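As a starting point, one isolated chain is supplied in structure tokens, in the form predicted on its own.
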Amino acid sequence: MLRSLEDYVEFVGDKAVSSIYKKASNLYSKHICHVNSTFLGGGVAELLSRIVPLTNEIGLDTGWRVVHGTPAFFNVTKKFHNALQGKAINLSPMEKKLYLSVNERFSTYTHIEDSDCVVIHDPQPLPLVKFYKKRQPWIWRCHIDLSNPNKELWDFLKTFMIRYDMVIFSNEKFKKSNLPVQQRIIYPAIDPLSLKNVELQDKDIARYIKLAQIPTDKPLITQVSRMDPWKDPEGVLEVYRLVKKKVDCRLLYCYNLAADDPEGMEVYSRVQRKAKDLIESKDLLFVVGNDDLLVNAIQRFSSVILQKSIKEGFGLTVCEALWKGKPVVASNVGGISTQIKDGENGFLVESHDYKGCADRVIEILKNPNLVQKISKKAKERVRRHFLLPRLLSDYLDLFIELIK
């Protein structure tokens, strides 16, 4: 069901929502095209899926067009990732090429060089600002942690960055002194409407659980996440095996992978052939992430939610866990730091500490008082700080101050 924007008065308010429509009223007629590398899989594509939407709701014109990559394509765009979150990297000319090619022949089938402003999202689609007669304003917004990229791989993508108007990060510490383009920090966000969102009764949530055929016998340490190896999740099962020695718990994996990651099944392969006495004796179970709403009565259902990443950009399903008043332990890197006021609304921990997120969990676990006490602040900071339409707001003066 598609929603309008006064649909989230109860969340931000009337004024809030009167200053969007006033906003939007300086852009009627203005056409925004949205490019990333995937229409599902990830907080990418689930930001666009939210975000397009509601603003051709209010009045703007807006796309969303996708890379047609090939299974080679996206295998170098994902060393490309693993590279800006700084892993070392051999890239060869041929891979360059490969990269180079897909864009350019993107360019030829796709238009978008009619559109009033241009938003690329993330390294897939970078170089499609070479391929195109730029008349009009181009943004590159960047999803991924950038604290310490790969030099190599980073003067190769900076070539194309310095074409764009303007380069949108999650976080202050992801700015670049050696990029002579504006930035700005600009936060993702979550639909509260949405059904990874949405309030749920009790009765559904257990309907759910049972349907995924999720003991309820134990209490439930839950990631959500890619399988991914910056989310660690081979981190979060030596947590689970340290907790486990203090407290009777179960760990669920609640996964997806992207069609533009070719590593996660890979690494889910990995995460299996360790954890095969878990798994046999069903203290650990893995629970596809596809149905929103079975994540989000997991997600509800849990005493404790993980986020053990060792690098971040965001972390929407922080976010999304923090909405539903969970209890949150997640490491301190990237725009998790945002979210999260360590001891007042979750928890942070380093990413390598093990035994300090095991502590923390098994503090939570034995604490209901702990868990009432955050669960408030929790929530209200996400609705302060990072729902959908704050977000909006945030691209409407975007919009408005480059597009003239």
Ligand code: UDP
The other form holds:
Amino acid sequence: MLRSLEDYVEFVGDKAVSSIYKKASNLYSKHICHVNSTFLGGGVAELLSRIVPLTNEIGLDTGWRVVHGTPAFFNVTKKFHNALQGKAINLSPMEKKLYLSVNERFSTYTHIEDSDCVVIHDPQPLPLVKFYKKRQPWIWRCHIDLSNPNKELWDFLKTFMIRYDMVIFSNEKFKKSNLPVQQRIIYPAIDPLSLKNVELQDKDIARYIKLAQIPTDKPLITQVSRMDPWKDPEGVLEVYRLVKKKVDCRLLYCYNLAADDPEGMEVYSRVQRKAKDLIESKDLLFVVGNDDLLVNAIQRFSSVILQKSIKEGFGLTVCEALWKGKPVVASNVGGISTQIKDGENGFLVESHDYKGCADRVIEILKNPNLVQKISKKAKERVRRHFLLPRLLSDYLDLFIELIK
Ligand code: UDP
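The structure above corresponds to the form predicted on its own; please give the structure of the form predicted together with this ligand next.
Up next: the whole complex, starting with the chain shown before.
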């Protein structure tokens, strides 16, 4: 269902909503064009599916275009993603050519020249700026953990970044002193009114859990994530094995595959091989999380939410779980550390410390009072900082500043 901005008053108050309407009045009928590389799977698609309709609703004309990549193109861009998060890369001239040619071809059938501002998400469509006659501000909005990017790739991609008017990262830690472009931090946000985050009654949660054939006889420890090495699904198994020695519980891995991430199936097969015994004993369940209401119910039904990422730009899954007042045990990396204050509204552990992570989970499972203590604070932190109206307001500030 389409939402109106005023529907968010109950979460952020009428002052915040009224200030957004005022900002929007400076931008009536301005055309904004967002470009990314998938409409389904992953945080960027999730964000765009919520922010684009709301921006239209307040009077800006906002479009969302998706780069038409081939499997070979997405193999190259996943290598980019991995290298930007610190892995080595061996980039052949053919791969560079393929990367550029898919972007160039897109520019021959997609008209974005009439936009007043273009927002390019992540590295896949980054070179587009080179293939259009630039008549408006262009923003590169990077959602990746850039704490330690591979230098070779960074230098190559920087040749496109310097054409942009502004670069947006998800965390102060990702800013780059060797990038001579204005850099700004905007935190992502979740939509409290989306099917994924809307309040659910206990009977509805129970119905969804039953429909997905999830047994309810033991507490559930859950990670919701794409099948991606950066989400450390194998580490999740190790942590669970340690927890299981002390508390009888079940592990649920709710996963989906993103159209622009070709590694998913391979990672899934590897994890399945490593977890054969757990799958056979029904201690581990894999659930496909393509239904937002099911993901919502799973997050609400779980006793502990894990997010064992090795790198994380922001981590919407963390935000979603905090919003539901759930105890989250997550790695102290990237944007996760911005969302969780350890011991206050959730728990941070070092990503390689399986034992530390397991100990936290055990502590939570054994001590329901601990959950009560942090639950309210978890939700309140998200309400204050990471809900959709704040993100919309940040974007409007940016457009007002850049569009002359
Ligand atoms: N997600 C989902 N189903 C799944 C796994 C993930 O709907 O089975 C959603 C999740 O709820 C979140 C997004 O995909 O909204 C993932 O965003 P995040 O920032 O956590 O990670 P990314 O995939 O962008 O690295």
